[in-house]
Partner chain sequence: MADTPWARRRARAPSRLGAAALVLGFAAIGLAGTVANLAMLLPGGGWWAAIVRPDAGLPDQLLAAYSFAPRLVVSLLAGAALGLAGAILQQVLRNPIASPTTLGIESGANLALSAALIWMPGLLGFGREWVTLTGGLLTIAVVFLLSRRSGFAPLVVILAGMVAGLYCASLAALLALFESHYLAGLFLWGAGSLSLQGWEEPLFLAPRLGLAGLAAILLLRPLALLGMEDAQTRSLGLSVGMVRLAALLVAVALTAFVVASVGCIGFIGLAAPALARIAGARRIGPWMLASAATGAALLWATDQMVQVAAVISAQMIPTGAVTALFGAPLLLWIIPRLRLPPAAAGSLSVQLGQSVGRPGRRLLLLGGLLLLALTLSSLIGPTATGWSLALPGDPSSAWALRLPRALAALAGGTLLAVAGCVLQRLTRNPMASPEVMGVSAGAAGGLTVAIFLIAETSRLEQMLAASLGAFLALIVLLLAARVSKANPERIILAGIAIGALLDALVSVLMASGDPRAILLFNWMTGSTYGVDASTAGASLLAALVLLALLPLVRRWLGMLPLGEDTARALGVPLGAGRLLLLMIAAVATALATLLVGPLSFVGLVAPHAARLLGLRRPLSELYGAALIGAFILVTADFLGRTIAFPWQMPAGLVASMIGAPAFLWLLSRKQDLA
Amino acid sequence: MPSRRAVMLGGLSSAALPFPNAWGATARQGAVELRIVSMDFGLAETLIEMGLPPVALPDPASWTQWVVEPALPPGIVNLGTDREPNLEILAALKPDLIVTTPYLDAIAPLLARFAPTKTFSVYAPPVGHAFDRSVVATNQLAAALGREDAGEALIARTQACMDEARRHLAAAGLAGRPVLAVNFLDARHVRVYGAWSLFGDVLERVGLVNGWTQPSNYWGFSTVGIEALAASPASRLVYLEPIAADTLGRLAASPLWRSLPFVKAGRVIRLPAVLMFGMLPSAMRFARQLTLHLAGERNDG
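Would you pass me the chain only, in the form predicted together with its partner chain?
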């Protein structure tokens, strides 16, 4: 993967200049690479894993805050917000393909004015398993790019990654343990990831059990007060960065929080950021982080 990225760097550095004339002048060496614009981080990480990184993204600077891995190649053009990508830049980029999600259906006809626009659905009604949908969307994306082999390879890699994590966690004696996966919104509220979420699906695939069984929305999460976690049988809680500075201190002062089984057992585990609304690469990252922090039982809570 790194070698392929290195190969592509030459092409990408010129991609940093979204100036109409620069495009004609830069003759691509080797195979014709598709100039893809991705409106979604989940699709972008999938593209990167398939060796076809996008030339432009909304707010690429926040990638390190939410996605981290796979690393974003340098020189990705910033489109602004995903709800209102900058059309003037989009026009100057002259992309071959725009990939987007149902979340942005409202602007899809607008985007289609600048390049063929394809929508891939993972997080959309009706509720469905994010992992399974990601597999389908990865196949569709690969087919749209004529790179079915890269899609299949990514799916196989993800499956292998899940199996490996399952082995590690089983070896650590954690098979079948209920785990809660949350983001702290503040010291009183969490977003907890349910059965349909990517995290929930990964928990099941690596041989753990999702400790949150309440129904969630089609993004796979529920927003609840922390007291609602008391109903869960989970013996472990993993929370993902980012987390506000005062959250842990305030939690420590709450008797209810301290009485929760996973807090009493000292099994509150901090994980670095993983894209909660991502696709297969995020599933892999989440599985690897789970293995790393749970099997080692590194406790940062």
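Here the rigid core means the biggest group of C-alpha atoms that line up within 1.5 Å when the two forms are laid on top of each other. These figures come from a predicted structure and were not determined experimentally. Numbering follows the first chain given and starts at 1. First, how it differs from the form predicted on its own.
- Remark: with the core as the superposition reference, the CA shift of Q65 between the two forms stays below 2 Å.
Form predicted together with its partner chain already given; the form predicted on its own follows:
This part shows the chain on its own.
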């Protein structure tokens, strides 16, 4: 199976990233130190927002490429890849808890040799709404750490963020407008986020409409040729970084791209990176970026 990083990348190019050499700080639960290892970026961002950052996770150097915020605290230990973590480092860390997802079920027994291991499910079959599952997983994670108050506070902040974004977008006259949210895999193909995705759920909560109505997988996306996007001609297209350096140039030279209704109308907007398989912190970042760029109509066609 591909790594989580490969799933995120799809067809995007990416340079090799170095291992950091610091050992990281310990998280705290009241006066009790908790050394938590997260095998997933969505769980890691949730821990950070709850004030309990992990001591280690796979490939932390790519955090600024995919997650951005919340910022990753300095000194997080690099475990290597998610499907093949460095077991010597894991043993040396002596974690109190390892948190993971069903995506890594195959190595869960291995992880359990080093610490109690808990699995939290957001992106897994059967299909379900990523936002709602993120709320459930946040409550479960907070309960596992004895920090129910921190989990409830994060959920409340997320709801307040959705409400604020909804007010701003309505004030800008955008309520009910359709939006297509995509990542470019190359100049001919995109990953478009549908009804089950975190992005699709946020679109609904901030008063917009998801322009992609076709079925999506349990990760919440469909991989299609760009011509398929013409099925939603009234939509604004928002595409997220990262994007391969030559893709925009190839799009600009493509008659097919230039023929799409939202391109001809100048309704193409570039957004900074947001973790597409994240949890509530990513939902807040996506809502804020939508508000900032759509309300200001910062186009990049």
